[in-house]
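Just the one chain here, the form predicted alone, laid out as C-alpha cells.
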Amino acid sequence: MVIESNKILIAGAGPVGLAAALFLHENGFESNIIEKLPSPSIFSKALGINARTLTLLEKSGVTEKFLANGRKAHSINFHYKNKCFIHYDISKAKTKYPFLLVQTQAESERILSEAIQERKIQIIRNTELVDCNSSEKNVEVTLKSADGNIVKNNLPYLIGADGAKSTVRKNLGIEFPGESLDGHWNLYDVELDTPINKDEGHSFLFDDGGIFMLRIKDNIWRVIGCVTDLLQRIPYGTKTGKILWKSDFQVNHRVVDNFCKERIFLAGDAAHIHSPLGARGMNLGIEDAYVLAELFKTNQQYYYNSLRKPAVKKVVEMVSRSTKIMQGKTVPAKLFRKFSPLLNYLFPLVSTQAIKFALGLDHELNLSKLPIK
C-alpha cells in the first residue's frame, strides 16, 4: 500500500469518489483513491443520471460515453385507481439534456473508472480508512489493508466519499441529524413482460402506499415501493420473470451538521441520504464533488459547507415530501389521492419547477458569487 503524501486522498471508489478525482484532475490537483472493497459492485443501485450531472461531466468526456451507453427516459406517468392523472413530460425543458439517462450504477462506475485509469489516477483497493484527524496544516490518516497491515500517513487533504456509514464522518464526530420514516421499502430488478409503456417511468399510487417502475434495459425493470406484496400489485397483465436483484430497506432523510472540518470534506452519502424517489442521490453527490473541486481551484474550499448545506437541505426536504406522498399516510398524501382527477389540470402551474427538480436544475451552484481570495 503506497499512499503519496503530496496528493489529496479520497476515501471511497464509488461514483462520487471517482467523480471527485476526475474533477480535481481537471483543475490541476492530484489524488489517490482508497476503497475497502476488493472489486467494484455489480449491483444496479442508482439508475438515473440527470441533466446537471451530464453537464458537469461534459469536459471530461464521460458524458459522451454515458450517452452512448444509457437509455433516455423523457417522461413519467402518475396513476391512481387505474387512471393516469399526470403525464410528466420533461422533453420540452430548455436544457441540452431534457431527459433522465437510465444507466445502472455499476455501468456508471465502470465508465468513470476507465476515465480515471486514462489519467493514471491510482485506485487502491482492499484498503480501509480506520482513523483520521485534521489540523490547520495537514491530515493524519490510519489505513488498514486486507492483510492487516497498518500504515499512517500525513496528507494535505482528505475527502470522505465512503457512504452512509462513513468512517470519516464518524471519526470527525460530525452529527448526522434527520428522520427515519416508518415502514420498509422493497426493491426489485426483475424481468417483466408488461403492457405499460416501456420508454416511460410509472408511479402507481394506492391508498396504502405506492410503486415506482422504470425499465433499465431490454425487459429488465426496476420496481420499488412501500406496499405489501409488491410484485402482486404491479399493473394487470404483467408477467414476472427472473429476479436479478432485490433489497429491502428503511428510508432515512439526513444531512450532516457540517460538510467539512478543517482539511477534511464529506461528499455523497457520507454527507446526505434520502429516499431514491427523484433519482437525486448519486447526482447530488457528484455535484458535491464538482463544487469542492471548483473551490480547490480558487483556494476557497472552506466555503464548501456554506454552499452545499443549504442546497442539499432544500433537495432533501423536497424528496422527503414526495416520499411521504408516495407512502400515503399523511393528510397531504391523502388529499393528493382524493383530488388526483384535478391535478392534471393544475400540474401546468407547477410543471416548470417540477421538471427542474427532475433534471437536477432546481438550484444554482452559486460559485461565481464567492469572494476571490
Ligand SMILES: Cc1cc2nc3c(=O)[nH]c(=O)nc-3n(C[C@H](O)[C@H](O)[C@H](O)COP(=O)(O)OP(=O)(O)OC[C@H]3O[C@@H](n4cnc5c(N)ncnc54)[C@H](O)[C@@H]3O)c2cc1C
Second form
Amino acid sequence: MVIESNKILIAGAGPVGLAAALFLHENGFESNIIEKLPSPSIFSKALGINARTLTLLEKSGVTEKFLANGRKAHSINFHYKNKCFIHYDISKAKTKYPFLLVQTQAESERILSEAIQERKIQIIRNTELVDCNSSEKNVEVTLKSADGNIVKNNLPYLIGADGAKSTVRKNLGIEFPGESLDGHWNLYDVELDTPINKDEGHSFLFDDGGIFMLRIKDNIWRVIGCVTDLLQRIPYGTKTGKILWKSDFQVNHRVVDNFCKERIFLAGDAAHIHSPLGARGMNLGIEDAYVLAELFKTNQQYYYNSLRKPAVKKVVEMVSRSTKIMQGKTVPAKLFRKFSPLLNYLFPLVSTQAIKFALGLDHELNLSKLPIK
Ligand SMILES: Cc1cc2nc3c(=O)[nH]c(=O)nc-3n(C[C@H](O)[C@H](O)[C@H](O)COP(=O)(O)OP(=O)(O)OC[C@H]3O[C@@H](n4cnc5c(N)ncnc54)[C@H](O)[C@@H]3O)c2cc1C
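Can you return the structure of this protein in the form predicted together with the ligand rather than the form predicted alone?
In what comes next, the whole complex appears, and the chain from above leads the way.
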C-alpha cells in the first residue's frame, strides 16, 4: 500500500468517501481513499437521490450519469386503511430536479467510482484504518492491510467516512449521543405484481405502524416498514414473487458531539445515523462532503462543526419525529396516524414542508454566512 503523505486521506469508499474525493478534487485538493473491503458493496441500501445531491454533483458530471441511469419518482402517496388521502406532487416544486431519483446505492457508488478513476484518484482496497491521532501540525494514521501488514503514515488531514461504526470517531473519543428506538424494522427488495402506481412512492399507515413502498426497477420493489407480517400487509391485489434482499434493523437517531477534532473530520454515517424515512442518510452525508470541500477551498475547514452540526441535527430531529409517528405504539402516535388526513387538509403548509424535506431543500448550507471570506 502506497499512501502519498502530501495528500488528504479519506477512510471509507462508501458514497460519502467517494463524493468527498470528488468535491476536494474540484477544489484543487488531492486525496487518497482507503477501504477495508476488497470490492464494492453490492447492496441496494439507499435508493433515493434528492434534488440537493443532484445539484451538488452537477459540476462533476456525476448528476448527468445518475439521471441517465436512475428512474424518477414524481410523487408520494399516503394511504390509511388502503385509501389514498395525501398525494404529494413533487413535480411542481421550484427546483431544477423536482423528483426523487431512484437507483440502488451500488449503482450510485459505481458511477461515483468511475468519476474517481477518471480523475486518477487512488482507491486503496484491503486497507483498514486501525488508529489515528491528530496534532496541530499533522495526522498520524496506522493502517493494516489484509495480509496483516501494519504501516504508520503522517498526513496533512484525515476524513473519516468510515460508516456508522466509525473507527475514526471511536479513536478520537467523540461521543455519538442519541436514542435507539424499540422494535424492529424489516426491509425487502422483492418482485411484486401490484395494482398500485409504479412510478410513485407509497406510504401505508395502519393502527400498529406503517409501510413504505418504492419501485426500484422493472417489477422489483423496496418494501420497508415497522409492522409484523410486512409482506402480508401490502396492498390488496398484490402478488409477491422472489425476494432478492432481506434485512432487519433497529432504528437509531444519533449525531456526533463534534464533527471534527484538529485535523480530522467526520462525514456521513460516521457522524449521523437515523431511520431511512425520507431517504436522507446518504444524501446528508454527500452534503457533508460538499460543505467540507468548500471549506477547504477557503481554508475555513475548522468551521465545519459549527456549520454542519445544527443543519444535520435539524434533519435528524425531523426524521426522528416522523419515524415515531410511523412506528409509535403510544396513543398520541396512533391518533396522529389516524387523523393525519385531516391534519393535512387543515394545515396545507405541512405539504409544502414535506416536499422540501423529500427534496433535501429544507435547510440552507449557509456557506456564505461564514465570518471569514
Ligand atoms: C439496510 C439499509 C438500508 C438503507 N436504506 C437507505 C435508504 O433507503 N435511503 C438512505 O438515504 N439511506 C439508506 N441507508 C443508509 C445509507 O446506506 C447510508 O446513509 C450510507 O451508506 C452512508 O454512506 P457512508 O459512505 O457514510 O457510509 P458507508 O456506506 O457505511 O461506507 C463506509 C465505508 O467505510 C468502510 N470502512 C469502515 N471502516 C473502515 C476502516 N476502519 N478503514 C477503512 N475503511 C473502512 C466500509 O467498508 C464502507 O465501505 C440504508 C442502510 C442500510 C444498512
